[in-house]
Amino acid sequence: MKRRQFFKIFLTAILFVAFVSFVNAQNKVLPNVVVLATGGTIAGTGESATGSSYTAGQVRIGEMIDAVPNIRKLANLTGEQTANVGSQDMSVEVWLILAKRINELLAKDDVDGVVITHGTDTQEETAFFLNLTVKSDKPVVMVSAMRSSTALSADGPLNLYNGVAVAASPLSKGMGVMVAINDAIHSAHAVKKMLTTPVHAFMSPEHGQLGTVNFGQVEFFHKPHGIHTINSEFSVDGVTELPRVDIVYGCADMSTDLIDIMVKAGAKGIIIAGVGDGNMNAGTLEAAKRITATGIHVVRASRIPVGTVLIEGEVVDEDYGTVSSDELNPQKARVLLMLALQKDKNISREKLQELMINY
């Protein structure tokens, strides 16, 4: 009798433990992720599933989230429509709104990460700007698409699913702002749009991608390069605009007229997307030397998509008052120069060179 009672109690205990485990599994606490939408191809629609023509920013964020199967199993999601533009129309105004809202959200204990839907054309610039101005080590992940939502084999839904998975993963803490696209995870510093229309348009040619995300399974290979987020010296608190910085594209027999026009229009800095190793013709070098002497910063970048612009190569920057962009492409060098000038309008050439190397 005692043995029977023992087995009865033992069996009851096992069933109770199994029931508690089942309930706990059903009530598993999911991370809280906020999706901020800005428009772009990922929210675009077209008249034909097999045509290349479409209009960006037609699908609102709630519809986008609801269209992705099982995405709510990854995280508790809320969506906000921050902007609704094609990324060719992305602006400093939207950048500032995004950065301030992200900082506000990530300061909350009940927000674990942020995902941003964005167009691909200027995604790397927005990512780099946020990488320098977000003040949290919680994940911030940008997602986009090369095909509109109505296109055959649209890539947006899986990119959004994977982006939420990256933002929800504890592995993503401290990795800075990331771009999740085409099953790859890229850092904001390294990522570049290398192709015009294919789904594998984004690469990180200097440092390699940070990791992979395959149907929600996240794996990282290494840490991101450069100073970012909580260690960045830049802030958007109280900032309503950024100093004007323009880009000049280098070419054979380039004229200095555009540089003079930009200075006259109020540019506080100029990025020259030079040929090869940030080179430019003799006339442009003299124009650069002339305007740097007036306190306007000139940064030598390159129109070549991959590689480093040497400080003492064919052009010795100290001789002309210029600064090398190091491995930053022209558009990212522009972002960094704008933030540097916003923080200190009298920033020295030496300090600016240090920033280009370290960020």
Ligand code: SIN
Second form
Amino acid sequence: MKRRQFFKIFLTAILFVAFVSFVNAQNKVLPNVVVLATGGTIAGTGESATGSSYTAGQVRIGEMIDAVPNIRKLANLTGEQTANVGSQDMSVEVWLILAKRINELLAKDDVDGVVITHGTDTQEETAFFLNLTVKSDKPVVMVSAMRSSTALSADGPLNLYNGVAVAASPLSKGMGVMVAINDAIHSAHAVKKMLTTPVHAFMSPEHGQLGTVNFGQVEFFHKPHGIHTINSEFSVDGVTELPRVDIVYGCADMSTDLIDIMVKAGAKGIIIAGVGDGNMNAGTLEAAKRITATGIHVVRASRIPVGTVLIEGEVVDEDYGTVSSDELNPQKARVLLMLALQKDKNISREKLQELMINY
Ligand code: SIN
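Next, report the structure of the form predicted in complex with succinic acid; the form predicted alone has already been given.
Shown next: the complete complex, the earlier chain at its head.
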């Protein structure tokens, strides 16, 4: 072999090795994030970009990731399709699958964070459930959209980009389960869907949003409120179902028929979305007293979207055997009561009250 030819091959080999090392180095510095897709409007499609009608849960995860420019520059991404439903059809079954899979993934050294795509309608319930059952301080970020993927100015792609940025950020460690939407980062404890359709539907009215994420730039203002993730006493290990807990909506001249039907149908706990400060009419209070005397827990939450239900307000819980949901809205109080009953079906009223205040 001529000397010149030898140097040519030698140089090519060196360049090749340098290139491979460069690519590996790039991949190593990027965090590894797994995206678990469950459906929702973010995966929805409609016939017209300017029409409001669409079907949720149509686009699959690979296609969703590929539609977001530069998202693979934020993290090494892997997608998994856990479900593909509108979140009105989210179920305890999928919650358990999600929590178990997230725990499995985050236990691995080579997984740095998880993103979950979800519908907005029950997103806060899934977020709160995971906040209580994920056993890791690595970031878990829920992402959704108010406009379908085919709508004019669809918000899903940027929300997904930002969600991956939050999951990839070292700042997100220990923040519990978060919801990243409309440039805001919310904690699972505080977040609420407050508006039916606009893109600024999610707020954290009692505690304020945790931080912001602007085109991938993450900033936190404070830590989340409430016990979560590695400090939570709840676990999904070996759990295949949760006890039935129903919600009844309070109103003027409310009848107690529904409450009695729920108990007869096998509810192990009842949440009353009471009027005002978790109030209810005299008949419902008497029904609550009768039911709690049989050992079924009744939790007073409120149909008012913002505020705390006082333990000693117009209703004094001790007099009726009830429990206040404190800051938890009816749907989150339901999640907590289901987990509490799953852990201890004979949980005391006092212990349940403590949980409502602390989580
Ligand atoms: C859903 O919750 O799946 C439908 C609504 C939405 O995602 O915005």
